[in-house]
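One chain is shown next in structure tokens, namely the form predicted alone.
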Amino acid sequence: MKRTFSILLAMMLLLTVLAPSVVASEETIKIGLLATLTGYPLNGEHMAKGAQMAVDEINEAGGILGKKVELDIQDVGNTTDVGINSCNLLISNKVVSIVGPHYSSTCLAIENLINAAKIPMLVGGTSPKIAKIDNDYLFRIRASDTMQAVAAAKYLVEGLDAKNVAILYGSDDFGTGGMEIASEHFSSVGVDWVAHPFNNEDTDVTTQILKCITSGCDSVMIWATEAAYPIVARQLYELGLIVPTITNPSLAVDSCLAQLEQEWVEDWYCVTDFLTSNSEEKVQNFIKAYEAKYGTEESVDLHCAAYYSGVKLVADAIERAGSTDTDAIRNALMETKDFEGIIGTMNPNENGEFIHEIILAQCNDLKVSYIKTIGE
């Protein structure tokens, strides 16, 4: 009996100690961030810094619904197992919305978890598969590859007069999705194409490149994560396949460019969400604010911009909903109209996709310069 009483007394004391923290947590609104802090650590760091900058600005302006915002950052490690565990942790931590993850394979692995928990999640994955999922709580805050890959393919054909295209692509969901969309467009306009996959972490893609050369291609399209570009670009150059080349947004990411040599990618093109050379006032103001907060030595890229925009969009939806109820937030997100994000004006379509424009750019002397904006 004494032992039972002691245990009960200890539990009561513990609850008394914890009570202030429980009350404190109810005084904040918690938003989750799923970031690639390992796997692609610089990308994840930029995601976290962009999202935290948004939270700090929101709190400095008085918070949301009179409450401070707390950012709960969890690492997805760019692996599905870690992503699942981190998503479950955010759910148990009672976040009202989740921003991220960035990569499509992780998005696809965890979307069922947020659907069951009924927590709105704003992802950066661009795979066309995401828009086909029946999940009312899944939103996308970057342009889909359905748009990006078609834009890249069209520019090869209409802008660079491609007649025989070689597609080099990562074998994950992201790379495969881009390849399928682009090849469908090439077939529809009567352009010949071949496609050769590789693993994003491969250290040798000479076999695939030699097959491209054998095909007599007059242009190349690359669709892969940043990790693949140093190998693919170098070996294309070394094997002499120097033809008009266009890529996905990876080429415009500073951490990717830093691993390349100028001659490997000179005159290459890319489609991208974000460019520091974009002269739009909102973009330049964002860059100045980011550098003022983190230092001018910090590179500013789409990871900073996209997840800053995602957190600001969630905050706007909560304010409009007048509630932290997740269904109310979800409904407010779907009712968003002309929200000015850093990577574009955000309006949701029926599939919860917010971005409907991209940038065409070109790389010269390891600097990626704006050419034009392309809308749907």
Partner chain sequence: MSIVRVTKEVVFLYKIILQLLVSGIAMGFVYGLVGIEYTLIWNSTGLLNFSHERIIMLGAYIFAGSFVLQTGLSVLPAIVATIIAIIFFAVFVAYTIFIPLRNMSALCAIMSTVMLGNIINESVRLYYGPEAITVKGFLTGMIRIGTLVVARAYVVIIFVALIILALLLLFMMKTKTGKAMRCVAQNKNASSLMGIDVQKNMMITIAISFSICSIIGLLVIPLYSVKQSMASMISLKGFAAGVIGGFGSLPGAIVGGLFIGIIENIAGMIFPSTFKDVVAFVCLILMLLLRPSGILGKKRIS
Given for the second form:
Amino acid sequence: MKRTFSILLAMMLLLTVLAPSVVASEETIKIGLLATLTGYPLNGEHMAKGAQMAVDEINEAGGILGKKVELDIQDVGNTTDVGINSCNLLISNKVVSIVGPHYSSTCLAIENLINAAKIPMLVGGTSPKIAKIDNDYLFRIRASDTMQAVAAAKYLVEGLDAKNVAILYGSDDFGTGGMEIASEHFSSVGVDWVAHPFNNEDTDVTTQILKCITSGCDSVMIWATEAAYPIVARQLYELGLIVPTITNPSLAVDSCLAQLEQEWVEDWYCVTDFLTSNSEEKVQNFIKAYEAKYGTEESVDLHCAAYYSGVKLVADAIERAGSTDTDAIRNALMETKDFEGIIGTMNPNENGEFIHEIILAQCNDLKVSYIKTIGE
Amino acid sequence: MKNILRVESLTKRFGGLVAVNDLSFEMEARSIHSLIGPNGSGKTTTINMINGTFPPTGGRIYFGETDITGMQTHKISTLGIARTFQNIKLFSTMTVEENLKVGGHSRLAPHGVVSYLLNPVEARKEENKLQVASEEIIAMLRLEDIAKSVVASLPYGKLKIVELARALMSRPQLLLLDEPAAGLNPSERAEFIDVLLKVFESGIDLFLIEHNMDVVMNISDKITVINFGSKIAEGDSASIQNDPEVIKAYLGEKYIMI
Amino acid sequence: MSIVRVTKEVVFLYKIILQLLVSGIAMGFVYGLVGIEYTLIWNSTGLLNFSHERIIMLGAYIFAGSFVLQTGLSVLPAIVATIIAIIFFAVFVAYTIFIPLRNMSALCAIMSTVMLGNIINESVRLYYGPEAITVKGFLTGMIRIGTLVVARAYVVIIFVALIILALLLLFMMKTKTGKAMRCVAQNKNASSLMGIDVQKNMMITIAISFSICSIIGLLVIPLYSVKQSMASMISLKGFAAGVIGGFGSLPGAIVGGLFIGIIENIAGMIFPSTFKDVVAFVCLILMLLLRPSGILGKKRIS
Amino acid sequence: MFSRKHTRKIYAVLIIAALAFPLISNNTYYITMLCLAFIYMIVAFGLNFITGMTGQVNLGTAGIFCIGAYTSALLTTKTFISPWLALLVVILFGFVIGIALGYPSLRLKGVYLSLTTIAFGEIVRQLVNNMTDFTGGAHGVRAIPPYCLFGFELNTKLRLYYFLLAVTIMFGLIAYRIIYSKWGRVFTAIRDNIDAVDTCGISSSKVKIIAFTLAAVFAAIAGGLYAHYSGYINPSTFTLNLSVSFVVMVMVGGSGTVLGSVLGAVLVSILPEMLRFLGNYYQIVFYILVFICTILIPNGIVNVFLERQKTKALPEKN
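Based on the form predicted alone presented above, generate the structure block for the form predicted together with the partner chain.
Starting with the chain above, the whole complex follows.
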């Protein structure tokens, strides 16, 4: 009995591997989305929801070039292997362009694939390394780390009068990238700085904070993914390092704020590309539409907004190109002028970067409020 | 007569417990020597020290002229001492033939992995040698019908013989047998004794540890009796049978008078 | 003048070292609790539970996600409800995995518990969603002793760890079930021959260790909110704590946890801070090689 | 059901199928997936010696794989030496790591060894991630040059496919020769009864170290190949999860056989992809399948079909 079952199980597994693949249909225009749906950290769901909303809106308005748009969402996990596979899968599914992935390391792993396949990819990875890549098909739909970190560093020095900055950063690609740019800026304007990394899995950052305290810093810059904030913010407060603090956009994400206590992050500043309290009409309309579609308890964040804008931008480019030829789309993308994205006006530069402005915001009573928009 | 094994004031302590205490004996070449004693008298400890399973606390062991005290098991084995275990230690997922080939590994197939991979001709030669040697032993011990069976499926009596066969694969000069007759029924025991005598005739000296008197008395040239880790008697079977110390150790004080 | 400065610096340094010790000790107790949990299952089943970081996480999610945020229970009943829920889960897992698997090879046991962990992890993601959650105001706040700052959660962790350790030791020494558990730990076959119901025993141990897991999950919520990766590092360090303290010994696990907690914090001060995990694992390997029985362990590994 | 002679036919069919595959489907998605499966196969061949045969659970393979990948990647990108020369260094590293990891295995058994190897894997990953100046940290290493073979750059997926296929067949042959040789017997003997191995005149310590070294060299070489196959590596790939995947390959495929490693590597790298149609649920379904396999067919799929499966089973724990 058990043996029969074992054989059946074994046969089933073998057959699953040999299962035929799904054939792509020619009726629709396919746009691919690469999102982190499994593994850590998870923000793929928001990306997918934002992008899906854009696709639904486009289809309600009659599609592009008379055809319906279809979103092909694939999981990139958090390893390069899965990323490579899903990118290849999208290419073989004949998508006309790809939106995502969100993480720079995955972008770096697959950029040569889309270059070879000549499919434009609009990534949210913000690492400065991406800008240095010579790849005509790679576009960025979020403000680069270079811009974000420089804006944050500038504000610390000029707006908050910092003389001695401590940078606390996650040791992943994102944190390290931000730290490198900010520290370069501090050095260039003659401000003292120290930088202390922590691992994403760290459960205690006392040593790092004590090192900052020993260095006698008068302000703090935090550059890390959302997961680190509950620990870092709490321990900064507990250990009494309450000085002007500026962070990367993670602080402005509602799900991150929800995990923090008011006194931990009171008066902190952050740079961000999307703010729910931004009073601009397009932003408020987007939030209303999003909440109407997915229900109010679902928090809107920069992931939804960025990839919503990404899909809309691609649709616009296809419309302008008048065909689904990927090279035509790529050229149309490069010719984009003043496209109104939710996270800013989109104009490509020669590196394929679309966003050139960033919002400076401050956190009061766990509400992040708009201060000003900083251009490049 | 030349000695094949010489043990000089061998001592083993486990913490506070003295398992073997100042034990000395000599074993002549071309002889069957038995070490007997009641349960817990230190027999297996002695054989474990000879075989190198653990080093003695004191004393020396000589194999021929070579001092093997505290040597590693596999080195002692390559010098020419093989052994079997009281509670059979075979490679249970492999066939009898494969077990035998592992037994002959160090003698017949000494090449390392890299030279094995780089030199297929030599590798095949080695494998052939192993095949021939194992077939020889299988024939000698009449194991042909079970040669291809997996060890785990065999009855206990056969396993004893397979273990013996594996020990023979290294073509030892001296074979240490730890309770070879334990767990065998009388007919299996008789068969096993025949096999042992055959092995002895093929030129291998036997050192037995035994609990079972009739096996020992029938085949041993010389018997050493130990109790509580110390030697209490030594001699041929007749003298041992009548030794009061031995009777006392085995049967208790009151039986001496009878 | 310079003497004043030097004294000031010495005092400053002293304060910092004290602060490091405090947070090291607090984290050490977390590691120690994890180590205790490993030790319990190890003793009763001879298996290591590689799914247990996910059980810590599951406990935290059940507490925060289901009971506090969804049903709106207040904290104390929610804790009780969580532990009851986890015990039901433990009984289920015990009868479906640990008890049938007790005679399997170490390889199968390790892999099946790893896979169980992955399944729990994915289920949690699918059910509770990918976002981190937290219970606001739960055990937050801090206590100041002079210049020393201790998070209230740390104090609670230390107390709970000591209480759990004391209760477990009492349970093991005084109750019949506890004594039976010790017998099973020493020799499963002999115990079953002596009329001890080994299966029931395993089930009880697993239930206890899973409840400890869920308690760990609760205790660390104020430290770093409820998310799927919340226990990945403490579970590895918990292993290390168990081994360094002496595997199989309950107080040893706490000692090992303290050792790692303190060493890694001091190492983090000397080396770049991100290397502190490396230091903890190097300690583990060194301990395994030099003194595999650990600080408090008596039994030799064989 | 099948004997060893039958398996030879299966190998032949598999190799022909692999050779012909790109002619049937020139889909990059499948080709790269198979390329990755080939690389994983090499690791599984090696791990089979330790985990499948001598029965010791090594959960640090990702660490060795990582060292192999980074050695090759850093040497070729920073010093511009040929990838082939780098491969020699990789082999040397694998050798050293194997010996270094083998020594603990002499003193530690069962779960203790698993723990040590987990710790090793974590140490490697954290060091690679945090020694930013040397390894590029979390950004990883970019633009790793491809191998060159007879003047051909192995830069297209198809060339890479055939190159990796050839390498994999080579390592498969080596593994096959070792498994069905005196070494294979001794490895299995160590799992069955380590005390008896020493009394047979074989140093069990040496054999264990040989098994670890073989596994480490295989994993390191696979790591080197991986770096040049992917062109970009970063530390987030080399996690404990990857180590677990390697063990799953050996276990689910069938421990102690080459065919098992082949099957396991293909299953583990392709099954999740084939399950993508399940959307959000594909990972959990994959894990459940593996879980059921580990419980119901702990000796792996191949051993279900092999004649001796009942007796060649992993011994019960005593």
